[in-house]
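First, one chain by itself: the form predicted alone, in structure tokens.
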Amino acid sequence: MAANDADARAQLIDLAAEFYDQFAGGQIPEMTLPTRTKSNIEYDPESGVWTYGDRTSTRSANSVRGARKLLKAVYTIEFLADQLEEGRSSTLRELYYLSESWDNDEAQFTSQDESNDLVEDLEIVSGVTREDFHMRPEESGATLMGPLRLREQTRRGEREIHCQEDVGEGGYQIPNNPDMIEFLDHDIDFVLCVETGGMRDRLVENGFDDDYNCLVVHLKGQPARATRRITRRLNDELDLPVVVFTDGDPWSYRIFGSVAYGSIKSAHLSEYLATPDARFVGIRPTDIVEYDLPSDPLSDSDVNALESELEDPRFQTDYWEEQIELQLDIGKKSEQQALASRGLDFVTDTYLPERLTEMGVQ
């Protein structure tokens, strides 16, 4: 799906040319997109990811509101095309502020959500990702730590990095566009995606990456697109098992869901970002009971989220239905770091090795 700068720019120019041709032919300019609502999101059991359905909506200049949207699209296309031609990049936040300098007040964005949504619209209609438009989110800070050697393209040229030997304890920071990375060599047996920074640091301090030939990916909460993309590439290209280690609450289960199946917001990129083979190794309600873990009571929003997950196609398996129903029954949730109640080494010496062995990963 990755495009070079010339191809990405050409796709943008083609969009602008399509508006011009509509004008020249006496048509009211319009842009057709999948309807981006929850009711138009479908779970594809064959690919195991979320995709948009068949319903579409049209952005047309036949109303003042619609004309403003297309005007903003044209100004954004011009900005992105110039950026690609100059070999520059910018953040989503900068795009929002840059519109303040555009010569037409009607083209300026009223909020960053509006500019973010427009960039996603352009991704969908062009088939080119925002990363290939040289658009960056604010830094996610997600990292890799483990026996992987890679080659990275930087503005100073290529550089080779070993994600243990050439980095500090903080690890290798995942770049905005992981498709610029080439995997050179590795001694990895599996990829462990970890939700929290505290648990990531515990694993690294205890040498889990060394002892188990493991690549530790810090998700940093809800994972950024770059984190999900590199995880998908590790699974696809290196044929590595991926397991996701999170807290034991409904919001953390959704973090697993976004890694494994994709998210509603990025349904147009699910086959590019999601890793359907990923498996859950996080804190289970059965762990809360079996290990008598320190826990907190479920809040009303937790209960509502769990009940919603029982209706979510991503979680309609015997395993998840059993775990969620047990959690509703015990009324408790627990964090990864609650495992420290059994000692700082328990997670690396006992919990993870036993779980991974049960799953056939180790």
Given for the second form:
There are 2 protein chains.
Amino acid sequence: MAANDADARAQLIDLAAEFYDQFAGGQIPEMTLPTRTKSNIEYDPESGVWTYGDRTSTRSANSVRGARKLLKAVYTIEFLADQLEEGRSSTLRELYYLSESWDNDEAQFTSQDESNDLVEDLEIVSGVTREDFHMRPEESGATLMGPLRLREQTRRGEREIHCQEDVGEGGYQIPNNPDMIEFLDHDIDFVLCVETGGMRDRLVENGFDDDYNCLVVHLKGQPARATRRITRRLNDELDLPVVVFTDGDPWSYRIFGSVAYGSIKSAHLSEYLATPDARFVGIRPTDIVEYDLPSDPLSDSDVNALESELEDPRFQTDYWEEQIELQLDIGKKSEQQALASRGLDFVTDTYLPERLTEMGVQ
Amino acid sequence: MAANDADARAQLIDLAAEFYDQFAGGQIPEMTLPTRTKSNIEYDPESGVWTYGDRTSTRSANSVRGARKLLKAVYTIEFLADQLEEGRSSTLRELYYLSESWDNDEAQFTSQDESNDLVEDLEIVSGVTREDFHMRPEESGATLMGPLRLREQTRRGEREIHCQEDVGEGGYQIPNNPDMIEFLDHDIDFVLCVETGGMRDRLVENGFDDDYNCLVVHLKGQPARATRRITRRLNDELDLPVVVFTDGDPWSYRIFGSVAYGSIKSAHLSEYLATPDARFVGIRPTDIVEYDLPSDPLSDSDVNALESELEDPRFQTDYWEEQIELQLDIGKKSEQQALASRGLDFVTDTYLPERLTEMGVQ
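How about the form predicted together with another copy of the chain, since we already have the form predicted alone?
Below is the entire complex, every chain and molecule, led by the chain shown above.
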């Protein structure tokens, strides 16, 4: 077992031991977790990301329902501990189905939400990430393209891959657990995270990664954990600036938010997944006005989402308040590919160079 | 300009020339297209796929609306012809936005559906595929993993890649236009197309591609054109059997249908995209019963979808009628990962080997 795996396993066993000790001491076993709602996430100035606040809730075995929850936790801990010992992995969905084979019917999950939530609970209380439990997501991360040479530790041995020279036009597929990657050498000046596949392909076709020494990370909409993790590592370990390029609508600002500040659902992992240094390139509401981009009117749900962002602690900065208020004012949103209304090269010849210079990145 | 590109360009110019000739001959210009509905697709015994029937509809310039449609077609033809000449490419969405820069306001698209439909119309009348027009999809194809060495022609030169030895655990990312790939050599016995990422990862973790000499193609839900195209080419050029492994519900049967028989939307491309030899491994309703898989009850929309499949010419075979009727009878559906209820190795040690032997593939 790798040192990392042994460590994760020990954390899990400690949890089970705690229940044991509670029993032994004549106490009703319980597990305490931070409350996971928007009102209980707060800014941690030290790490620069949003984390859970002080409010907690307790799962206690003092009811049948609560006892059943802890029973499921114990069975899951056993499964995960075995999985780590055997060097295997599984998906959240497999865990749900696998519970049908457990000898105790009461320990079986009744829905996938239940098993998903439990794994998140275990992440929070153990301080070990899902990836370190060897739980894979259903869908893998996206792709990288740019001047980076890396080494990936696969089950079939090590692979050294240059993310321009050794890959096709599709780029390098980020594995489920990007901590299996070691960065070897690079010629990257900055990391550019891009929301849509169409724009990612435009940048690659126009050779933007080559001309500007940038690593293009495809976010593929709301980014998978693997994509956010590798972005964080690029920023952390290689000390590279990270900029995020999305559509100009409230849903895309959330994509930026999850890259930069973490998400409410995974606030316990912000230090592992979020890149507080990440900055937003656009499409900004200001760009819609300045570049006179083709736009669509905001729908009611867009307006609601913008208003809820004004309340979201992650967006309470002068920059975002100004942009969101401008957007509510003009009542418009634009897609990143709307830049094509000025020609296919406008984004790489004009828009990005101007914005990156303004931001001091280039 | 590559020979292929010159050819595609010539087909487009021919179309424009037809309008010109109609004008010159004092006729009102028009364009005739096959009607694109389920009732107008029929089985072509020669190619083994479903194609459009004889019913057609005509776009004529005898109304302002019709004239505007043909005007847009002509502007789009010019754009595509220039794009081919310059060796560039673009996405459907970029085309939509780009039309804003056209000098004639009447030629500009009013919605993305309009430009998407027009490009499909041009595919049908010219007999040239979108990929050969250099129109990229928004999202790229999925990944390959298995004993295949290929050469991809990229904008940055040729890349030789072995889809096990030269890739990470994420596999080889299929490029937008898989016709840029040449198959070099392989040790593949059969191609296994898999719907979900979780199952794809399970097969790769368990070394199924290695043990069974199979190429695992991740479909990622409803497969992109690039994924269907490469599957067709593997079957055609390398003469490899193709089997499809999905969830056991009506939506997944449609995924199989689009791989094997083509889709209604792209019936004009069936010979290019469909793999009529492809066979369905499962999850079959029979499997839900035989292997006593964990299941969910069919929803109303599931039942409707199954009933509409019974009417769909692509599913009018004894095999599918029996399976669909059994499913309506038992009222259940199962996911492919439900096989994990028998343990994580059940799918690779028992289920797939049994099914493949039954089917005569292994």
